[in-house]
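Coming up is one lone chain in structure tokens, specifically the form predicted alone.
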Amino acid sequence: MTSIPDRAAAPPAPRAPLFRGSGMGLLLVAPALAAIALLYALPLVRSVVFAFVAEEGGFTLDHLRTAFELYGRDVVFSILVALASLALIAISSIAIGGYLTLGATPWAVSALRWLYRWPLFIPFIVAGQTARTFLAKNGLMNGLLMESGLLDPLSAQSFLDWRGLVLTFAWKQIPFVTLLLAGAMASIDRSSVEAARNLGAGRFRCLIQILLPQVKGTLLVGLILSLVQIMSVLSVPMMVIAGNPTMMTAMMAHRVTYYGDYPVANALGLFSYLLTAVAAWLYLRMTLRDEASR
């Protein structure tokens, strides 16, 4: 009597893909692509093109020349304020993120984790108004210092100048960069930090020599995004500082509102584009160099 050999179970037939081709995928992302094209890409291209178009329709550099002659100081002022703000943001974010990761006092870490995020939920226009009432000559800061006896009333001065801009931009963007940085530090393997601590290294040395080099890319991303925010905000410079020089965004709004001069305003915008483009190029270059050295 012969036995029939058991047949091996046949593998299940592969299922047909739910959506064949890329047509459905393109259809799903079409609304997002259309919004990006209409709200960001098209205005960007138009502003760049019309910065070089004369009234009669030909190519010209007169708009750039006019923008630099009239607002050259504002361009330099904007760059210096942005760099000072980014430096303060970087130092503060590294300090806060490092303490959240390496801090040895649980209640202090919990309090700091709870407090530093508040500015994330405050719009720039509210931050500008808060800075205006806090940093004025008769504002809250000087009032508290005079009440505590640390400041003579005759020595009180207003911080509604470049210092107010730097403090306001930094106060608003520090929580954002710290959130990115603290998350990146928390994801790092703690064995290297614990080994350094066992060998006698302090928390500051562990932060600078172990944690910071590993989260350098995250820090640069946060600073570039903060630079874009600083160069695009209009409410803060208009509320905090009155007079010249001021940020380029305020001068662009002034040129459009009072003169209807869009070409010169577009030419001013080119300086903002170039600054952010240089920052992005430096980041990409450093990232590619780090990847090549691995």
Second form
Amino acid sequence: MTSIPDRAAAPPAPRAPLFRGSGMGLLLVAPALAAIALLYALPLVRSVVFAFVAEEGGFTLDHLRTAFELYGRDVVFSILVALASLALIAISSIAIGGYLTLGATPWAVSALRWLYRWPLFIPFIVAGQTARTFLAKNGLMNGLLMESGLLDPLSAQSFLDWRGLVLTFAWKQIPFVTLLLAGAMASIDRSSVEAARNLGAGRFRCLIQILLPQVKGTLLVGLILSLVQIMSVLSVPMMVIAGNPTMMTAMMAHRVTYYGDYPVANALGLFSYLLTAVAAWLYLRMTLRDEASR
Amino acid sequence: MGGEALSLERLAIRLGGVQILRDITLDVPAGSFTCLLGPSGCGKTTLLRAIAGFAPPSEGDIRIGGRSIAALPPEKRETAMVFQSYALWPHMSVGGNLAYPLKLRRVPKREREEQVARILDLLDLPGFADRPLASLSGGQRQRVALGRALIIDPPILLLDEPLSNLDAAIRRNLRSELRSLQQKVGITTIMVTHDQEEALSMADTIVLMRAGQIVQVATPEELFTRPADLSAGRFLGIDNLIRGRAGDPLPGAEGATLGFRSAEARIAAAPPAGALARHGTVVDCAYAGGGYQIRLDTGGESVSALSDTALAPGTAALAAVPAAAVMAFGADEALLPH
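What would the structure be for the form predicted in complex with the partner chain, given that what you showed me was the form predicted alone?
Below is the whole assembly, all chains and molecules, this chain first.
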């Protein structure tokens, strides 16, 4: 009789790890880390630091003060335009997403599904140009209104001010937020909406009280990403708005191209960071609270 | 609380060009428990959804207590439905889920809280109002879904395979709980199921469906012992089908198809008086818990029966079934009268 080798007595030696210690692992991620550090983190830190460095060296708050004195109105204007745009984006994308999910007329739903994405593929600069020709005093919108007799030619006015900015930003960002939102709404169990309707909720209530609370997080992500876009797009304010006040981006570009004044431009940039950081913090706080309550 | 009668008149449904239901006529008495039973794809869930308003009928009428609801949107029908997936709202607590239908009906907050507490007591979930849904087990969620439907005191309760996502043991418990709750509340209930055991043990009336049509409406006993036709019989567990011979103890048996359940057939030494009997050789013998399931070859036909002892393949044996347990089906597959 042959004896069976005693496996318990001689366990197989554990396989040696491919990379020992953390040195090798670090080496593997080094190229990616270096790219992030050099191309993203360093310029960011530099621009923040230079907002606080005086010409002759040393720490100063002068640039911040100058930025605020000269462009305080633009900062407030930017914040208000951003908030108005986000409100319009939120309302429109909830309405479109809701109709795509709950709509009862199949052809209208498919037509809307086909139409709403188009602005996604149009660059901001083209959107700005289109808005300019559409919203100007002698633009397409007023022309159409006058032709149809809805508008008296004497009372025609230009929309190329904060309203033009809000409309253009919203037009460009609504499809993006709707894309996220409609996807999230479609992934919700259909029977959870049917249960609400069955128990007496109309379509609008289903949207606001059943669907929306379940996709709140996605909506916030869409709005925060839109805020970052609105705070960073230069072409739209350049195209749409002529005078003061205008968006911070336009003022930053102005400061750099006309005066070569990087420190004040950096100080303005700092306001943008702070604004988006506040939005991101609000979002994180909300998601953490939601997760804790689950 | 109390239920109302439901009647369906020549109801037909087409979805995407396909005829899902045709010519459905059914009267459900107030306060009764009716099961829609049938294989998957037979249209039973569509019928339930049509009553709730989620599948618009192409023809026919649906009436609750005499008034037509066929043209009403789901939210105006007052039919409370319990979904297979429970369909609870994850962003609300247990109490929030239960109170939402009352909120829609503008019931004041205090009254809402009282009703939620009352329904939680009824469901044997006292003090659960503030719990998040995630902390509930499958059975508890099912009860919350049931409570959410019952809290509005609906005239009709619709249950779409409410127990199919649960473990066998919990399912058996909830079955009797659900049945006694329904009797206590006296609500007209229609339940969809593909599980014949569930339908037989719970329903007052079973509606057997096949390919979008009603095959038979009967009490559980009647359906089990007198299925309308051969395929209804097969669905209800008739697993032996043999050709009737002259001398079989059933009127008109010769030439008919005789059907019976293996559980009713026994291996016997000699045929008991008045029993249907077949001689054959053992093909297969398998232990079936407490006895053996024997398969016999009876000259080109196969018969399954139970035996107290194991039999070796090749042995000659006799299978006997009491005549009362045998059903005879005619050439058109319909059940022949006794």
